[in-house]
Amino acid sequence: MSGLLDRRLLLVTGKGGVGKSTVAAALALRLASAGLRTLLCEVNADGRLGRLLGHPEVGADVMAVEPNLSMVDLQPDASMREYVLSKIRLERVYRAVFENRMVKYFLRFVPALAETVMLGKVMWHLRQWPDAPGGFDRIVLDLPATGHALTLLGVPHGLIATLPSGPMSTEAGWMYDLLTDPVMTSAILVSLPEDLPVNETLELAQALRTRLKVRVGAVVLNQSVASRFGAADRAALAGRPGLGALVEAYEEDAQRTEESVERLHAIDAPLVQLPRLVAPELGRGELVSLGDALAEALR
């Protein structure tokens, strides 16, 4: 797999209930399948990836859950504590005065400090060489929906733009350089062919690149619907009880897909339309069969 692909880290986001879980899910799978060393992130979701995955549900900790596939579900108190360690590597003066209950009551009102820490780990994994201990080829990460997920990306610039020379901007600085650097990381952008996810999808793609100054790798059009039927056929089943109103809802849903698509494309980055897919519910199979139409598009 080349392109897109080949950025080592991956930004998937979007609008609520759009699907980008299920797109993180398809990639981190497909990712895998290759014999990419793949970490599967997601924001203090509760174990929702691994369940959809299969899997017993994940912890704060990076977990194996099959060959070349890995998961961790970051989560504030968690990350809070490996930083710390990572730094002071004393456990002791971490329980004294990290668990005390003052000090934890203070840090809730630290701005940004939650997303800090959180992204501080993803982005530890990428600085790391992939053939070091806790390396890896590539890194998905499932972000929160657009606003929750712009405030954890801004969090670099932030600090750099408001705290003085120090270690605090010293950290932000390279998760900046990272976060900002084309080669290394990419956003992939969710929507759906609805009016209210294409807008916001429209306004996200502009606020990382303007503001963020991260680079939008692919937008995926998720639920997709092709046109099938002409107007000969719609005049042929519209006496039909029934089938005719069918047609015609399937018609209309196409016809907001061919809008959407047009909207899309004033991004500039390629844009993969994902079928909808008809299942009582969503299984390994067809994440495997989006994951495979994903790399497809995008090598």
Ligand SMILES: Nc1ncnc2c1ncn2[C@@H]1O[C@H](COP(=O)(O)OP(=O)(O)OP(=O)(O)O)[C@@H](O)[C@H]1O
Contents of the next structure:
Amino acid sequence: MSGLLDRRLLLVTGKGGVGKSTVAAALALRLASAGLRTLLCEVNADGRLGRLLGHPEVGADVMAVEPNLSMVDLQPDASMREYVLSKIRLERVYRAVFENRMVKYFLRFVPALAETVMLGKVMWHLRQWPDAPGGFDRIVLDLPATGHALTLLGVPHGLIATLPSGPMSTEAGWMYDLLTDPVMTSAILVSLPEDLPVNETLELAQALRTRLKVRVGAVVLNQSVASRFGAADRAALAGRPGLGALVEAYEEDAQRTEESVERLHAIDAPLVQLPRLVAPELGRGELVSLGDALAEALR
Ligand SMILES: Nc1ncnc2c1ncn2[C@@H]1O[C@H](COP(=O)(O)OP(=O)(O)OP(=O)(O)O)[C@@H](O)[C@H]1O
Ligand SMILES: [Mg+2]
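Output the form predicted in complex with the ligand next; the form predicted alone has already been displayed.
Time for the whole complex; same chain goes first.
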């Protein structure tokens, strides 16, 4: 259908709490199980995805955790340190300069710097061809919620527009080229069947396409509810204490799902509905089944 899973960099984003990490983890498990060497990255999330997948040891360094699956929790400070050390190779100098209070104070006014370096770390892996050491077939990036994600992805573009040519704008240049290359990169927008998340998804799609020139590869309507009870069932259950209200609430959610589907069709990208699962907490079994559903829909 969309060939989405052929893109090497999959950017998962959406409003806070809509299921971005769930979708990113489900996709990564699925890609890895298909034999693709996959890197699942989260951003400054205190290792949440690692815990979700049973790998609490995942931190700021890329770590192989399962066959074909590596993970990392990107942290701006740690990425910065790694980057600078890879250039100057002297821990002592790094500490003297970057851990100096005055320098730290100034760095806070160059917020794009840490973000560029962090994004650069992910994209460095993308630049390596899959058969190079450290190369991955697929990178799934669980981005922060909308506003922060747009800021992060907008950094290379912003730098190119403002900086004179030099090493920093060269770095920004190749990142921008990869992010905006529709063969390489695609965004997956996660939404929920409610007004506000749908509004935000429509705005996000617009911002990604027009402002950042990033391809939107799919919209995922997470926690979709399918109508189950017809008018006759509802009439028969209406008088039953408790049950009637439950069925009505369920059908209202199904109605909201239908309305959301209709509104999200305004985005020119495949729409995938993932079901609302009933479980106290989603575990690996649920993630695998969501991953299968995504792969099936996005073939
Ligand atoms: N399809 C689903 N069915 C049932 N529960 C779900 C589903 N998808 C996600 N959830 C639950 O919803 C909650 C939020 O999901 P998740 O953490 O993936 O969202 P997020 O967008 O990454 O949030 P944040 O913005 O905080 O990073 C979690 O408790 C998760 O288990
Ligand atoms: Mg998350």
